[in-house]
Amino acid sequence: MHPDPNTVWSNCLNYIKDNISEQSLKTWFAPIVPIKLDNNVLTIQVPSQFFYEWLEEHYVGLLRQAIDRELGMEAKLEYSVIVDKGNDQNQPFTINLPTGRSGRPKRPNGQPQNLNNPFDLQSLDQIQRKSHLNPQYTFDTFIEGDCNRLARAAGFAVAAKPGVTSFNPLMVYGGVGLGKTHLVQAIGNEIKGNVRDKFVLYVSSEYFTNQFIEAVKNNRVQDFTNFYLQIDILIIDDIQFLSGKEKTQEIFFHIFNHLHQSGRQIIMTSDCPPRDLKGLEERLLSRFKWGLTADLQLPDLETRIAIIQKKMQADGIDIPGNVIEYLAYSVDTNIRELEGVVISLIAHASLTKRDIDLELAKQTLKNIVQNIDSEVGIDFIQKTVSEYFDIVLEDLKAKTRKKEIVIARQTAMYFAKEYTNHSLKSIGYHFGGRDHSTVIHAVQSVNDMIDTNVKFKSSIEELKKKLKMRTF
């Protein structure tokens, strides 16, 4: 005779009563309904994942000892918790969730059970550890900088032990194109080289949230879930995609509680410090900053001409350190932008039977880069401007410091910084090589000039009309 829910249940409450409060049992243990007995599994229903969480942190161990006495060491304890209660037309929306201290569900001979795989929910092959990651992204081929240290350490520290250290989760933040893809996928690769048994899986959040709707489509969200409790490296890509997303937010923070729990790693980008991210649910962005948030920055300069020395030596060419150092000064938005100016200039010259030199670099960087301004930008404008003046182009690149040329200079050196987005290194690099600081001094110069002397107020506004006729 099996043994009913209802009596197990009611067993287990006389053991807990004698061990808590009176308040305690009736706010925390008499809203729980016991819904099945099935392979000495028991499940409960509890009213919301607030429950559910409460009973987790603060009355597992309660829990697992009245489950011990009833049904065994063997036995589990699972939770149904109510995510949507419905209304007249809809039934509640439950999912169920294994008990963070009962670890994972297992067969008898050891192995994770039969589970339905979410990244190909049409069909009902078993799992398949699968990472989803690009070999190609390791922790050799990211280029380390200032503007990357500490993300690049603390992901070497996770990948080494993970779900160990306190870096869990590890949420790594930046703009576009500034590798956030490539470290989390490099730690991944990292932890599968060295732990064999670890099941990693690198996923976006947009995919994620299209598996989800396509499990609640087809009736398998519990399928979905069980995949993703099996996981012991999760890596979410983008989760500020999830923003406005509630059942996909309520399932993840299932999924996050649980895997949490269980001492896995978890790790995640965005595009914002978690501060930042809007429309998630409070409860998420707190979880969020349980760990450590670590932000990629824009590439300095060293880093730049790093990132192009280590592609051009992954290729096997060989070109000259002024072309490195002028790529590296005139695109300084992303490294995804750096690298497609490289393998463009590759592709030139092959196409071209060309060797690589200043002149295809400049050739290049023209026909390809269109959300900065490139060469061709502050080409125009001395060209311009030494026109205007009357002087010989290659003086306002060369160190003479003649009155009317370091005017024209000064002059160029304003108009490069008004009219395009180089940064201030680069457009001293385009004017003879000079830093950053003699840009800031010529652009204050000039809006000296143009404050106290009425011609040359005149000169720029005239310079300017010309400079609008070409677009940048």
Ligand code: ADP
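Here the rigid core means the biggest group of C-alpha atoms that line up within 1.5 Å when the two forms are laid on top of each other. Numbering follows the first chain given and starts at 1. Predicted model, so just to flag it, every value in this text is computed and none were measured. First, how it differs from the form predicted in complex with the named molecule.
Relative to the superposed core, Gly433 shifts its CA atom by 2 Å or more between the two forms. With the core held fixed between the two forms, Asn257 has its Cα displaced by under 2 Å.
Core-superposed comparison between the two forms: the CA of Ser459 exceeds or equals a 2 Å shift.
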Second form
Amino acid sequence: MHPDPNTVWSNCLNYIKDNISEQSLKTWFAPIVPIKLDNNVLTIQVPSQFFYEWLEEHYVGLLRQAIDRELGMEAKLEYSVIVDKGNDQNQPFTINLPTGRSGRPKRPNGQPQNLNNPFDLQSLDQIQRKSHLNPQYTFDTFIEGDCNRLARAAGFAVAAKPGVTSFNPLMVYGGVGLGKTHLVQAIGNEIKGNVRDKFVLYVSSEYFTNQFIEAVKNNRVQDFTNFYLQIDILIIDDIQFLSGKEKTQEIFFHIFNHLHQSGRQIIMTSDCPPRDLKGLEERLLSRFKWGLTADLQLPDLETRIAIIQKKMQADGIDIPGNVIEYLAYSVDTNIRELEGVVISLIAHASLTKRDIDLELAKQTLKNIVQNIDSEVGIDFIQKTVSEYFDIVLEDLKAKTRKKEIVIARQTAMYFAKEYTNHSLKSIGYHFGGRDHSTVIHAVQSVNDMIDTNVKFKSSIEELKKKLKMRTF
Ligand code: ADP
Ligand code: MG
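Same protein, the form predicted in complex with the named molecule this time rather than the form predicted on its own?
Complete assembly follows, chain above in first position.
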């Protein structure tokens, strides 16, 4: 005879009732509806994700005891969470989550129990090998500099002890092409090198979203969720892509909570700090604050040189030092762009059967700079402005408060703000480590001078022309 879920649940309630206050019983247990009992798994429906979390946080022990008494130690509890109330046309949208101790889908003999993966119906063994990591993105190939020291160190700590450090989740943010994907994949590769049996998965937020949409279409949201709940280290890239996608955020929130609660590691990237992520729900943002947020800045000249050297070394290509310096100096927007220029140069050299030298580098850069880079870099602005005002470039970054130097410095900051994508903080950093309020003040002063001083105004116009005619 199959036990009936209603009877089982009402027996559970009898036990629970003796252990909590009447008020708590009414608030947290009365709204629960037993749905089914299959293979010793009791599914209960709860009215919201908040409910689910509250129960898991406060009553999981009690629930477990009640279920143990009724169905035995092997029994499991699953929640069916009503995420969306539904309407006449649509059924309520629910997801099921296993609970507490038995929360993790079991893998007897190392084999997955649940092979229902909505993406490609392979066995999990195959999936496990597919972490979607690029093996070239390692810590070894990730050059350390001031721009990435904290993020790199945090990543390294996470790789050594995934899920155990307080860096969970680890959120890495920074502008495009600054190494976010490389760094988080390095963490994944490192973990896989250390421990074989961990399930590491790298996924872009876009891919995650598309998988979820597919799963909804095919009525396989449960499979989708189950798949993600088996992951030990979830790396999810470019989280800003989830902006405004409410349903995807909803499911991610559940997966996030569940993985986090059971000590699995979550690693995320974003193109801006979490507080600036628009269109992401507050409760999701507040989760991101549980761990560590570390940023990647634009690398300085020395780091850019080191990055090119390392790449060339890896590819077995020899480029003269002065060419590397020239390229690193000229391209200060981001690393991806810098790499693009280096690759074009190599291609150019091999096509024209010429040696790589400064002349060829200048030509190559001239050809592509207009295409790839409509903005000028801070280094170039500083050089141009200091030449124009006839001062020593280093003084722009020094402490000196001499009037003509202050004006030149403020002018260079003004152009850095106008012509580059650098944040105020980053601009300050490029001017001898000043803080962002100094940059704001500089922009203000320059605007004031433009309004009140005709001569200064024409200097600015001239400088604009020079900066726009960016030639090398
Ligand atoms: P993002 O994800 O932030 O847009 P990527 O991780 O794709 O940037 O990095 C762009 C390119 O720059 C990649 O080829 C990457 O290997 C390289 N790169 C970024 N940071 C570093 C670094 N610190 N050392 C070496 N290469 C780097
Ligand atoms: Mg990326």
